[in-house]
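As structure tokens, one chain now follows by itself in the form predicted alone.
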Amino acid sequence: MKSNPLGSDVLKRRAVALIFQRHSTRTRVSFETGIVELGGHPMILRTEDTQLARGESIRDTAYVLSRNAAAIGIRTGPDELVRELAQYATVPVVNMLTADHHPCQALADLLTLKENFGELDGLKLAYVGDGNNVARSLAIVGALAGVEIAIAAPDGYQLEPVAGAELTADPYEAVKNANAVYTDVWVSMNDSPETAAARSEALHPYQLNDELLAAAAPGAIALHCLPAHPGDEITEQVLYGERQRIWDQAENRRHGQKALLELLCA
């Protein structure tokens, strides 16, 4: 898909319904552009523009969208909502982000690793910071692809045991022999100032900086799913430095998602 962006027309004269209940930059532009490149029409549905805002059920929404679209993507909060949509839809449903999972991001991350290292099996990726939806999806998808995942987070921010990932409170232990070091934002837009200050204090030792990256394997790359806050979870030097592959990673959202849609809709 990446080497030949217009090589498939699997969605020719077909629509894909994209429900956005959360703000988005990368997810929206990558899905919209990718669907167009596959010959399709991205049908953007914000909650306030649909009857979901007036209480129409997810079940009824699934029935209607399934009769008009080749697939449905949804970016929302609760995982239960995505599962209910998938339960009643008769077309494929793609999780574009929930509070617990971000699988499309993980696909792009694997593509970025493959581009840089050739093979995935046997690689190690270290995730440092908040044990969130991105970390969880990395653990799950990494295990399927043969990538060792280590997650470093402080008490109160660590994941539950998941997919055999190594869980530690020590970021330097996590990055030892890692081929890639990954981070995500510490503070969300919904956090109060008090919560944001507490999170920043707890997560500050997990900042992705030159010192931490130097402790990884020779040739290790820095990754970030974005948006970034330079000076918090990552330094400006790493975010824009020679060892990052963050902007490749952002572009790879489009290519990975196109491959997923072709697999699901062919």
Contents of the next structure:
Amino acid sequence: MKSNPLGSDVLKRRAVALIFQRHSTRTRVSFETGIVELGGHPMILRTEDTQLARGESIRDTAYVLSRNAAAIGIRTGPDELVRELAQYATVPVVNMLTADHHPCQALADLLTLKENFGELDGLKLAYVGDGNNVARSLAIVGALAGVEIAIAAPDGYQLEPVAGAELTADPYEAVKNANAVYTDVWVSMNDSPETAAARSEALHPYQLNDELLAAAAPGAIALHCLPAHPGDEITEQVLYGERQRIWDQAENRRHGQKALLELLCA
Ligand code: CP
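Next up, the form predicted together with phosphoric acid mono(formamide)ester. The previous block was the form predicted alone.
After this comes the whole thing, all chains and molecules, with the earlier chain placed first.
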């Protein structure tokens, strides 16, 4: 998909419904552009513009969207809502982010690793910071691809045991021999702003900076799913430095999702 962006018209004259119940920059632009490149029409549905905002059920929404679209994407909070949508939809449903998962981001992350290192199997990725939806999806998708995942987070911010990921409180232990060091914001869309000060204090030792990156494997790259807060979870030097592949990662959202849509809709 990346080397031949217009090589598939799997969505020719078909629409994909994209429900946004949360803010987005990358997810929206990458899905919109990707669907157009596949020959289709991205049907953007912001909740407040639909009958969902006036109480229409997910079940009825699933029935109607399935009669009009080749696939449905949804960005929301509760995972149960996505499961319910998938239960009643008769077309594929794609999770474009929930409180617990961000699988499309993980696809882009694997593509970024693959184009940097050639093979995925045997690589190690260290995630440092908040054990959130991005970390969980990396653990799950990484395990499927043979990528060892280590997650360093402080007490109270660590993931539950998931997909065999190594869980530690020590960021330097996590990055040992890691080919990529990854972080994400400390206050996500699903976190209460009132917790920001406490989160910042607890997570500050997990900042992705030059010192931490130097403790990873030689040639390790820095990753971040964005949006970034330079000076908090990542330093400006790393975010814009030579070892980051963060902007490739953002672009790779489009290519990974196009491959997913071709797989689901062909
Ligand atoms: N990484 C990511 O999901 O970005 P957006 O929130 O801008 O879509």
